[in-house]
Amino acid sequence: MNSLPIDMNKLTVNLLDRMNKYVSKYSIKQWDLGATASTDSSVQVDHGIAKQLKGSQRSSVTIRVWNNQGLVGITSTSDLSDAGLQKSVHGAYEASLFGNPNESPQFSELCKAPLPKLERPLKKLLGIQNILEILIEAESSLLSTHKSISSVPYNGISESNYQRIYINSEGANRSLNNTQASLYLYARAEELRKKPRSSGSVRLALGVEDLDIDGCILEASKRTISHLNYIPIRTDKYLVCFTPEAILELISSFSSMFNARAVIDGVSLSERDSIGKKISSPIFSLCDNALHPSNIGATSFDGEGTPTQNITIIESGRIKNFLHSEATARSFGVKPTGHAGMGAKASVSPDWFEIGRSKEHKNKTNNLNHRNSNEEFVLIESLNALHSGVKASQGSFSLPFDGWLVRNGETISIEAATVAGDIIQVLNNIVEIEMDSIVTHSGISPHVWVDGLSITGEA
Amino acid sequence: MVLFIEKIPEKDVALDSFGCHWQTTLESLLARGRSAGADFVEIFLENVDHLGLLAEQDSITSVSPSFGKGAGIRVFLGKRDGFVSTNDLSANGLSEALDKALGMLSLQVQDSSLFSFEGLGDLTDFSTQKKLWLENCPKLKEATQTILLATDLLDKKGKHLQARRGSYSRIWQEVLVAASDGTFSKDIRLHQSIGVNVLAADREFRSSIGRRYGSSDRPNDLREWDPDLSTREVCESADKMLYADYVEAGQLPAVLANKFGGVIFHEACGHLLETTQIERGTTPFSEKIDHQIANTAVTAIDEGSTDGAFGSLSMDDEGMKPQKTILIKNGVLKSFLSDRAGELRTGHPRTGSGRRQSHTFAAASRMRNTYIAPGKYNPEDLISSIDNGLYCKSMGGGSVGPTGQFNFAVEEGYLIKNGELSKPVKGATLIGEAKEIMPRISMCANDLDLAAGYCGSVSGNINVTVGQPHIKVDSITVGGR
């Protein structure tokens, strides 16, 4: 699984000729297509063990086309064989034909833009064994940080090779290709008389040999152990202080907020008029920062050949920009921002999120800080359940946690504990940003603090 | 006969649908993979067409069609295995697919091998009898007058309603499972669901209220839903929650409604009695077979083949028929879900529960229709038993972690006073571990149901049926504000 999986300059001229000669068919004189194509390998070990080695060679074609009273079908295939492609065109026609009149996507303004430069060299796929002697050594040395760790029940290594092109009936071609490497490592510790602890952490680069392995088992450990005495926590109201890991995962949760799709659909707590408008703290900023350096996954265009870009999405604690496709930027009289995906109805999803202080309060001195605060707090270091636990269209919350409640000075584990609340006024209730900012592998914050926050416990 | 290792066919492979005329190709893969050390080799094939539908207020808003072939093999050498999914199905393709799966294992390909391959039995055919299923389904136009008369029925029946939605989707699959054991097996699956959803806003009040209706091989199915029935249901729960007040977080007993509110068992329980679950020392349950592990009024079943129940299954994805499995009778635990793989490591024979969302994804021991069996008692004797508690009328998603701690949403969820239902509640997550609630389900009523939904776990997103009667929990924890 080495090489690459396919020539892509290759497959756009292939498929640029395929697709003029079967749209002819149909009369279509507007089309659209996007293509990926990836190589991975990923392994799974048990004790040392190599318990399963994965590997697979995916390609895949999403088709849109326009008939003639400019109705939008699309369809999408893995089969690229000519039959598989022409059963694809002729299905986007037949779907074309339901196509929504009240609302039909066109090509993005900006779909032969130039693109941004991304520095997303390629790296070498170092094959399946050398990742598996990777892992194991990884897992044994995780294993060996402390006699409670027993087990590391949910660890991977992978890497992938992942190609992808947007190209379109009036000459628009784009194309990237993007190496990536991923490290997980989840513990599980358990001691006498105890309940087992479980925690884990989690590492991308873009190729294995710049995986941060050291880092990710440190910090694994470091997670799982600092679990292993833990307390039943009262149910009450705390002041809370939320890991990046925890902020981001929970700003992502509702990025409806920000999403002009969401806001047309009617299912986003923001309207068309709440751009300016106040949302949060003043001292809060948010941005979508897709071409951050240390967003591993970078694309440089969107689905719908949209370039990408870092865009200021709160600033100042009021909404500056929402997230918009070819058709909701249209609707909004703005330009598209490179979130959408491709389809009739192009859906709109963020990047890579950045949260930070806002411009005036850059400077100020921290009043709290998670390490040497001596107020009593609840540190959130990640929360679970967010698919069930997250109602976006109401603004609502309740998630299972893995956190510390801090006394004193003293940071012991909360045993089993949710975290409930309305994002509005978690927004609004933010008391404090710390100064540094730390990157994830899903954006980049500071610890942010909350006031207030409801905190169900078994005590 | 003992095969030998020559040129792979490519002949008839192209062909559409799959059936005998793969034989030859498969047969010289699997001694391919036999020769060069395999203990066990797995070739699964599938072929797939695709329709999604959505419609939001009143228009259809996208048709989303999709394609697509593609095989998933997979090698054993003792306990390991290896596996390569391609969409590939040339010969070539599938030679290299194999090697790869090969390679993992650190196998060879060899000239002459000790180790031989007798040979695929006759094809067991799941589908002579779903041939045409396909072409019975409703078409584009029929679906999209269908979904289009429940959003407008969700309009006329709902209140303060921002947002309407109605979905439907279509699967229809074809799969074929060839084995260096003999197995030979091929099936066509069709999955179909719709799904309607509304939020409700007035001022600062929100709702939002979802239901999903599955079946399993029946290509009427859409033809025979009633549109009325489920856009009034889903109407009345979104209207009474609307103004409803957050719940106060605490210890409580709770009932917990029949149908869609079996995913608390699925979640907490079922997962834990995968064989997947052992082998990864996840489940505080992998040394209690014969052990009381929930309360005696807990009897608990997994099977696949209820009919047109939405995780029902002619074979499953290791070409099985799948088994009726008793997890646990009167609270003393039988039985774990197993697969080829967990046979393997763990001992547990295969119960047909082999299953994997596609081909990129090598089969797991996962659930298919899941519940708990009926009680004696009518649903009222729950609610009346109890003097200060919740009622969970509606269960939203859940998940379980790696500790077997659970938690659940409750859609629509309402207090308990004095034995009797009172205000509706919002914003109820219900928190917990299998091994201390199970022994705390104390009573079944006698109103068993079940429920579509979907399962996402180490093998993908599968269709699965969820279902119990009504049941009693003496206490859990409830989340809240």
The other form holds:
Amino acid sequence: MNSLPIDMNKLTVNLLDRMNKYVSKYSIKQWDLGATASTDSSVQVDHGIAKQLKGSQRSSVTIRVWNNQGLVGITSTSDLSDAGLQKSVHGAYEASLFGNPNESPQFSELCKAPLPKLERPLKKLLGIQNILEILIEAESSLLSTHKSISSVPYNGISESNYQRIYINSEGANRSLNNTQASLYLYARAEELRKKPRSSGSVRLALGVEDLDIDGCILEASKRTISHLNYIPIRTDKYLVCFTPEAILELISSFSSMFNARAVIDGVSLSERDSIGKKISSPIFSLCDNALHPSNIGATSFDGEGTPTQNITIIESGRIKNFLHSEATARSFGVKPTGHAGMGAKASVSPDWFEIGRSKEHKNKTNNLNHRNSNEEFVLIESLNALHSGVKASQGSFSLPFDGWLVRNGETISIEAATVAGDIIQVLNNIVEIEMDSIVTHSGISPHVWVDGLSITGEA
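Since we've got the form predicted together with the partner chain here, give me the form predicted alone too.
Just this one chain is shown here; partners and other molecules are left out.
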């Protein structure tokens, strides 16, 4: 299923002309529209046999209108015909009559500002048959890497061509057209009189032909095999080293700390006056770098048409910025940051976290050298049950994890264990951030070391 190039200018002009015609019937002076369309293919396999094949072409439009009292109504539809669009405009107008006067977003002051340039060349979609053959071969290669790897129960390869549009009654006109592909392989290994062990790997690229398939196979195999020999761990407090994937998972789970919408709603650990307050070790730095070249899913504007950017959230251990929509930025007296969805009460969400050392510690040599010492520590590879084990508004977490105990230079897989703590204590107990950053599918980070974390072993 190869998608044809879409003339985005023609599409936006068509939507704009139709919207102007329909809104005039209800004397609507202010409106905006967000539209998405995508062509998607995905496959899964089981021992060389196709397990699930999916192909879809989807489109949707979200319309907001403001009535004469300034109240907002919103509707969404997948019917882009004249009748469907007109019905949605009418529905949004009817909804505006019941709008919440305490939640009245406006157009972003940056909705017509110049957009950042993204170097994201479009890639050809290969189609279901071709990506199926690629995945079958990848599964076979992974199974052959070790005799104990018996299956790859979770696997998949997908490709997508997607388009986004934002237009409004004041002349804002945003559009983008991107392609993206992903591969994940999660292997299962079994040995006699031992528990099955599993691990996996993920890769993203602009197109299937750019996926690091061999790297994904090698990493999934290496991680799975490393868990074959395991031991129980005693319950205690440990020095913990988080892999880049694991620390990004943890920070993302508590992103409400930097979310202005959550702050206003009272469901964040932060408050309005938290800007400038110490929240972590002074060596810690956190950015939301939506435009990083390795961010495959990068977009140049958010759901309100605000340009995306690289924004510093924590620097030298202190909160420097919150993430904002138009409404939250207006409430705080700042500019929107490009993190909004579209809604009568716009959501705010991060794009792509980048963790590193603060500026004054960027080039300082760390004398601790935990990795090269004989000190005992726990290396956490990935965190599980994030949906149920994190209480973001309270700052606490208790999460099963996959990882290893490192003792006297020997690395041994941990049979089963849970890491628990408070996110503020974790951030303040960071004792080392390694120099080398690693790009993952969800962000970029070095290995991060935290002292005194509670690990509960299997009873």
